[in-house]
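A single chain, nothing else alongside it, follows as structure tokens in the form predicted on its own.
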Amino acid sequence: MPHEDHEKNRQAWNEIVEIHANHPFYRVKEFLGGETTLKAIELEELGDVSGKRLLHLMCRFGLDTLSWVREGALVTGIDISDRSIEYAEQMKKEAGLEAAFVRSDIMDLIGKIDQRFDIVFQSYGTHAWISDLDQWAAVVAHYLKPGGIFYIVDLHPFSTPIEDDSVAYFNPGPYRYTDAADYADKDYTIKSEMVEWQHTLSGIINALINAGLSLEMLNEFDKCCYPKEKDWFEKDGFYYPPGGPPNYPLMFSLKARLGG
């Protein structure tokens, strides 16, 4: 069953979130002596967010939901993960920064904020946790003032099956891994079983059209977030294999509105 798998996964998260805590690519202490995680793309793309109401989906423990609370925005930061929220109240005392964290699986969410928000948001990594799109895009559209924005920056969903031989694009799974390396720390082995799931990029779409949002806008990326090997470099907060930009997307980024 798939809450079955999500809460594999929870125990997973549990597993590595101190270890990304204190790891540099998350950029703890430099977040808190007052940089930003979040990237140039959904900056520019998603805009202005002073006094809006954002709701971060798989917020992780934080640091992107506190990084909108410093461009101006009213957050609130769901996960799945106990630990991780943890992690997140702390490191919104030590930033002395306002943001309501709540630990759910984003698939149980409805029913457990009491509120609509000016824009949802989603990134990096994250997607391929989901095991159903509907449910999914029916939380997005649920939480969403009318008129209001979803955007999310993520993994290309093409570029796994190119990377991964075990994993094809129209197979949606799932598929489970154990003793898998873990993305942040390369030289640590995940004890816990983690459990993924392929979306085709039209899938992901039209989840939220059929939930009754519309398209405003679709870009790709020839760059990826983390370093998917250790031999992968960084510029300008962006990792690229050995060679440069591949031929194939690593990343793309949406924007729906409902209603619109």
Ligand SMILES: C[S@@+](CC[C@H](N)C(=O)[O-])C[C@H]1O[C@@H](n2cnc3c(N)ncnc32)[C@H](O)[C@@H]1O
Second form
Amino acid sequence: MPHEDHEKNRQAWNEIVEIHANHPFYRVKEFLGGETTLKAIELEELGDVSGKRLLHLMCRFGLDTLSWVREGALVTGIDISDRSIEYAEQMKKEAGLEAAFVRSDIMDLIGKIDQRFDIVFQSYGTHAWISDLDQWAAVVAHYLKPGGIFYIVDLHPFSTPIEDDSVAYFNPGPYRYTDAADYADKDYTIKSEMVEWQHTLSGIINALINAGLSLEMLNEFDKCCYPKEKDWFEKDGFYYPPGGPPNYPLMFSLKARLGG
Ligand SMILES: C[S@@+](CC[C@H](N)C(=O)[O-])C[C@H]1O[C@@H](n2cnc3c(N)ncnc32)[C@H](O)[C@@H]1O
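Mind sharing the form predicted in complex with the ligand? What's above is the form predicted on its own.
Below is the entire complex, every chain and molecule, led by the chain shown above.
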């Protein structure tokens, strides 16, 4: 049985694929012109991926996935949104790159890919869509080779409760949103309901540890991957509130290894 709230999210993410694919935020033109859509953080922290098998969880319409292919990795991307996967296939064709794309709820992924990976990768706006961290971490562990690396760079779990009074750090939710402004096109109101969860940083780390991974790196950043409000400004591919970097973390990254 598909997860009811994840299905709502699938429909919402389907609704905004075209908006995103046509919005300068996603840099489709630059990507097709040969530029990477990966940011300096993951490129530096993950290092050389050439020849490595990489599984990209929640890959949207594949631009970062295909950018890892350009870095030399052998890549599979998965996403719950069927429209995203259709677009990813189109991007792959237009860019003339090789990658596999699978449409799946992350929770139902086990059994759908018959491979283990050197790297499992996840980035920028993902953990809030996961209803159950233990189930998610089990999927990560399942797809890693022994000694393989899980890497995530994402919104810091502290940031939303600091910025939004209706979200409490220790209340996982679910939080239901209708008529939310899209994060890329702030003038577009998303008609579909979206359902998010508020995870703690320790919850994310402990789920990975309980699944058999060992933490190797944890970093925090005072910059964001998208503008949270209309008046945030962009500098070097990251976004800041009007006064500049705030005194709380906006993003985190971590690296963990299966086995130890
Ligand atoms: C903000 S995007 C991911 C970030 C990506 N780096 C980007 O910037 O587009 C979130 C993605 O997670 C996917 N997603 C949400 N819930 C999911 C789930 N339960 N299983 C798999 N993918 C999911 C959505 O379809 C969407 O493509």
